[in-house]
Structure formats: structure tokens, C-alpha cells
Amino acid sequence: MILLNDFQRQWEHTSARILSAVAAVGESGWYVLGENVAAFEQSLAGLWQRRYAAGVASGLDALEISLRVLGCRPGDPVLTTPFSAFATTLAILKIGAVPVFVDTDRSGHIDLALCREVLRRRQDIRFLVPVHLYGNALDLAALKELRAEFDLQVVEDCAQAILASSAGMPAGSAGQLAATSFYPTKNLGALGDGGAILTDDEQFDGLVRVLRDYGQSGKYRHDEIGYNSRLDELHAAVLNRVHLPELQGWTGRRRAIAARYRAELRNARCECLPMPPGSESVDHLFPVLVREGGKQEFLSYMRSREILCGEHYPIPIPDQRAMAHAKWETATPLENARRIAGSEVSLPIHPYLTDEEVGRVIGAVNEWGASLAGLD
């Protein structure tokens, strides 16, 4: 069976050296908040480039300690997409805020000119919390105009797009913050839930600090209402002496795929998602879709070929039966949103897919519905 993810052949590569970091943490018998968590801190920052990178529990208490620190509060409207992993929006929710939906452009991504419209009409909007989906960049140097034009507080959603980057800039450079997520099948996976927040701005960044540690700026004293949101050594650890070091080579094995697919999928039924203009994508996800209606027939038909397909993401955020219990507003109609997520297919890519597994996974794409498209 080829896999979405393949976490045992990653194992298989890393496991000797996971073993040596864990045995380091255990022999060091500091657990919580020490230096494996700092050093992986500097290095993802320089990785980043950006100033600081302050490690977290999840990528949802990334983008909610981020609100957070830019002062969003219970009732304060908040731009973002209405097609993303739930997170983004539950971490609006979780503060009190309003998410204010606006549709997708072609890329799945949302749509800029369409929020400028809405914040030429909204003066009451401030916030603004953007994602990179699927391993590409948003246009960043027209955020970075959106920002500046109408002073809004940005927060990065980045959990997808580490390395991304824009006509040279760097995904998460754009906002006041941005927020990732160190879960297993991200680009750069721990071996269970972490994030980070990162900034260039001192004072962001030791509230972050306080923020995640219960609100402490010292022990036993408490000068906010926080979390218990800290980033675990052994995560840091792995993360820092095992998994950071394999980053390029594994970023590099998904663009080599990716590239592979959009060469030679010739299928008329499965369209290759485009990418933001500008975009450098480290292809996190490789998204098609598929026309006709024709989604759950494809789905089952490449499970035939003994090959594990995904949906990223199939239910729209605001159509997702927990939302009925939120308040929230569409700035738009979300038509691109619903028409993505009713055709998105996900085809396997993680750096451990062999290159006849890659063929496999074209020829049945191609192979699929041949009749039906006219096709040899």
C-alpha cells in the first residue's frame, strides 16, 4: 500500500539517532523549558529568518497565543479563510473573537483583492489571519501592502510552509507573527503536537514567553491570565538533532515529486490545484481535483490500486456542524471555498516515496476514467 505518510520508513532512517537524543534529555534530567528547547528555538529562528522563535504545545496554541499577544479580544472581527484546517479558526474562536470568512482565489488560498474590499467597507476589522496552504506562499508582498495599507495586526498561519517562500520572501515574514506546527505530518514533524511563534519584535516575543508558561515573567509570578503551552525537551531535541538537519533533503524529495507529477499526470478529469503567483512551494500536500463529480468514485478506485489518497479539506470551516454553536460572518460568498473542497484530492508525497511508487501513483491517475476523457 503506498501511503499519505510514511512514518515507519522515516523510523526506519531516524530511529538510531531519535534514540541518542532521547537518551540525552533523559540523562540530562531536565524535562520542561531547557536548553534543548533553546537551542532548537535559535536554530528554527535562523532557519526562519527571523529574530526569535519561542516553542509552544501545538500549532493551535500558536495562532491563539499570537491573537493574543497583538491584543485581539473577545468580539474583535477577524479576517481569515474559510478553507483551512479547522485550528485557524478554532483559535479565534477559543479567544472570543468573530471569524469573518472571505472566499479562496483558484489556489485555495485567500483571496487578497477580495479582503481589501472588505476592509475598504469594514473599518472595524484589524486582524487579519492568513494561511499557507499546501506547502505554498501567499503573494507576501501584497499582504505586506494589505498590512500597511489599512494597519492591520497579522498572524502568519505557516504550519504548512516552512521554507515557502514568495518571490524570495520567506513565508511568516509578512505579519507581526506567525504561527507553525510541529505535528507528525508536517514538512518538519515532531513525534507528537509542538508549534512555535515567530517574530522580530522583542516585546512580542517575551509576552509569548510569558503567555505559554501559566503567565509567568517569574517563578510564582504571574502577571497574566496563561496556558500551559510549553514545547517538551524531548520534542525539541528530536526536533533539533534529528529532524531540522533532514529538513533540505526531505523538502527537497517532496519538490522532485511534485515536479514529477505535474509533468506527466495527464488526465483531463484531475486538475493540478495552481499555485499563488510567485509561489516557491516545499509541496507539502500535493492537491488535484476532480472534475465531474467525480471525487469519492476516484477516491475508491486509487484505494483499488492499493494507493492512499487525502482530503484537504472536504467540509468548508463555516459548514462544519460545531460552527452552528459559534458566532461568525461570511464577508463574500465562499463559492471557490466549496468548489475546492467538494474536487480536492490529496495524492500521496513524503520524502520516503520510491520513485516506482511515484510511477504507480501516475499511471493509475492516468489510467482512471480513461474512456470518459477521450483519452488512449
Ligand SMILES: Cc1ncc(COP(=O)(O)O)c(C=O)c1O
Contents of the next structure:
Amino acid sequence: MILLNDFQRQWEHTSARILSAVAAVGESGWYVLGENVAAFEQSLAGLWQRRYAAGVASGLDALEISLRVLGCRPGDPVLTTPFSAFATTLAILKIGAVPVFVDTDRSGHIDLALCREVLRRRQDIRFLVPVHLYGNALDLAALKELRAEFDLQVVEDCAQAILASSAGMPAGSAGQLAATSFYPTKNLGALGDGGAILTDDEQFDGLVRVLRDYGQSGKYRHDEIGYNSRLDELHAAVLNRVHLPELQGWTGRRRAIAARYRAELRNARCECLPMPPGSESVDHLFPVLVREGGKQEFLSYMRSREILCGEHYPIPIPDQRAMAHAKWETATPLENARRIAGSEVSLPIHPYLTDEEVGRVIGAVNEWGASLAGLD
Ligand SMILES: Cc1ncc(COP(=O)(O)O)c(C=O)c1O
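The form predicted alone done, now the form predicted in complex with the ligand:
Okay, now the whole complex, with that chain kicking things off.
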């Protein structure tokens, strides 16, 4: 079976180094917020070309804490996308703030031109949480312009976009803060949960560090109502010593597979989702759109060919049942988000797929429907 992610293959490749990193943490006798977290934060900030990086417990916490740092309070409207992992909206709801959904463009990313229209008529909106989806980067120059024009507080959701860029600008460099995730499926995954917040602002970074640790500014000195959202030494050691040094290679492999898919997939019922203009993708996922309501048929067909595909995401966030219990608004019709959710399928893409397996995925997609056509 060809899997969406194959962690056993990754473990075969990395286990010796991981076990030695784990032993070093064990022997150090220091397990939370220690020298491994500090070293990882420094490496991550350097890689991302931001002055500061602070580890937290998850991508969800990274988003929530970032919004808190920017002063987002209960009842504040926050412009965001209806088409993402639920966590993007959950972070807003957990603060008691109100998500205001704006439709996506054809690439599935929040439509920045529509955001501008909404912001012109809604002067009460000060916060924006855009998402760089599928490993792409949104148009960062346009995002920066929007931030300046409306004096916005922006948290970029970079959970899927580490190392992605747009016309040379790294994803996460247009907002005040960037939030990311080390959930195992991410391009830089841990062996469990983790996240980080990146910024160039010393005060924001300082407040993140206070908030992530019970709101303490010093031992037993609590200045804020904070969180327990600390990155463990074990995760930081694995990330810094083993996975981070692999990241360029892993990303290169993802890009090579995506390039083959783009060049060799040929099936009129199954087209590649367009990318935002200028996006230099890190191909976290490889989304295709299956036409004419054929998504479920395509998923079962691929399973019958021993290929597991994914769906990112089948239900737009405002249509999720949990949203019946929450306060939120839609600022535009959500036509693109609903259309893409109804037809998107993610093909397997991960660094340990072999060339032969990539060929099998391409062959299966290209042959889908061919046998039916032959019966006519
Ligand atoms: C776009 C996006 N935002 C936020 C998150 C939340 O990250 P985590 O699972 O680490 O809380 C994820 C991961 O699932 C994600 O894909």
C-alpha cells in the first residue's frame, strides 16, 4: 500500500540518531525548556530568517498565543479563511474572538482582494489570520500591503509552509507573528506534538515566553493569565539534531515528486489545484480537484489500486457541526471554499516515496476512467 505519509520508513532512516539524541536528553536530567529547546529555537529562527523563535506545545497553541500577544480579546472580529485545518479557527474561538470568514480564491487560499473589500466596509476589524495552505505561500507582497493599508495585526498560519516563499519572501514574514506546527505529518514534524512562534519583535517574543509558561515573568511571578504550552526537550532534541538537518533534503524530494506529478498527470477529470501567484511551494500536500462529483469514486478507485489518498479539507470550517455552538460571521459568499472542499483529493507525497511508487500513482490517476471509456 502506498501511504500518504510513511513514518516507518522515516524511522528506519533516522532512528540511530534519534535514539542517541534521546539518550543525551535523558542523561542531561533536564526535560522541559532547557538547552535543547534554546538550541532548536536558535536554529529555527536562523533558518526562517526571523530574529526570534519560541517553541510551544502545538500549532494550535502557537496561533492562540500569537493572537493574545497582539492584543486580541473576547468579542474582537478576526478575518480568516473558511478552508483550513479546524485549528486555525479554533485558536480564534478559544480566545472568545469572532471569526469572520472570507471566501478563498481558486487556489483555496483566502482571497486577499476580497479581504480588502471587506476591510473597507468593516472598520471594526483589526486582526487577520491567513493560512499558507498545502506548502504554498500566499502572495506576501499583497499581504504586507494589506497589513499596512488597514493597520492590521496579522498572525500567519505557517503550519504547512515551513521554507515556502513568495517572490523570494519567506512565508511568515509579512505579519507581526508567524505560527507553525511540528505535528508529525508536517514538513518538519516531531515524534509528537509541538509548535513555534516566530517574530522580529523582541517584546512580542518576550510575551510569548511569558504566556507559554503559566504567564510567569520569573519563577513564581505571574504577570499574565498564561498557558502550559512548553516544548519538551525530547521533541526539541529530535527536531534540532535529526529532523532539521534533513529538512532541505526532504523538501527537495517533495518538490521533485510534485514536479513529476505536474508534468506527468494527464486526466481531464482530475486537475492539479492552481497555486497562489508567485508561490515557491514546499509541497506539503499535493491537492487535485476531481470533477463532476467523482471524488468518492476516485478515492475508492485509488484504494483499489493500493494507494491511500487524503482529503484536505472535505468540509469548510463554518459548515462543521461544532460551529453551531460558536459565534462567527461570513463576510462574503463561500463559493470557492465549498467547491474546492467538495472535489479536493490529496495524492501521496512524502520524502520516502520511491520513484517507482510515484510512477504507480501517476499511472493510476491517468488510467482512472480509461477502462470505462473503453467499454463504450
Ligand atoms: C493549517 C494548519 N493550522 C494549524 C494546525 C494546528 O497544528 P497542531 O496540530 O500542531 O495543533 C495545523 C495542523 O494540523 C494546520 O495544518
